[in-house]
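Take a look at this one chain, the form predicted on its own, written out in structure tokens.
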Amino acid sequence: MSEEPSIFTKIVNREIPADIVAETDDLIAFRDIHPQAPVHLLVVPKTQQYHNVVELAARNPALMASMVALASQLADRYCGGEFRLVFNTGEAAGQTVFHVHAHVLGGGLDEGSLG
């Protein structure tokens, strides 16, 4: 694919700052920078070649799974444990970055935002 490098990509080339709280050899994780929950952390392959969990869960699903493992280790590290982990899939419904990531949101959310 003759991509330009996706905003993730660029933080995990560290060519822009982030507020990284996790990394693997296959994942990074970092702060939103928009949070929408008291905790909002972003998990990411290092990889761009996933542009949605779709394309993730049927091409690659041990990445998906350490994903969601990286996920729960985040929550229980960062808000007790209880969290929503949220993929946006497609520009209709609110993807605005096409490279796969997970939106881990605890701490107090509005039971009703996100539904």
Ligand code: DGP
Second form
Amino acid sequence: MSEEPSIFTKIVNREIPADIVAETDDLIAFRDIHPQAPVHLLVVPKTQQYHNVVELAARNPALMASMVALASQLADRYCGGEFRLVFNTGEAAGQTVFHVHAHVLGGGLDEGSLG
Ligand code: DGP
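Based on the form predicted on its own presented above, generate the structure block for the form predicted in complex with the ligand.
Every component of the complex follows; first up is the chain already shown.
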């Protein structure tokens, strides 16, 4: 891997702590450090090779589908199965970590909370 490990790769590798709520062979999910909703989880592929959801969807749609499935399972567990799924894409859209991740938001959302 030519890039420096992302902050999320460091969480995958247990180099920095996180409140991990689920893990599979390919994915990890943990609580966002700056929650924007009563339930705010991040679902993240363990690989950092996809920088955003557009790359992921083009190159590995099965992995993207598994992210949606895990988001749904977590929403069942934490917020009654209903949730907002947000992929910020690009700096101007608020993306700060260029290792693709889905924000799973739920549990009494305000209109304005976009992750
Ligand atoms: P985005 O702005 O879409 O790139 O989302 C990045 C999210 O990652 C942001 O909501 C805050 C979260 N985040 C950044 N660093 C950490 C961290 O070290 N731990 C956890 N749990 N979340 C983090």
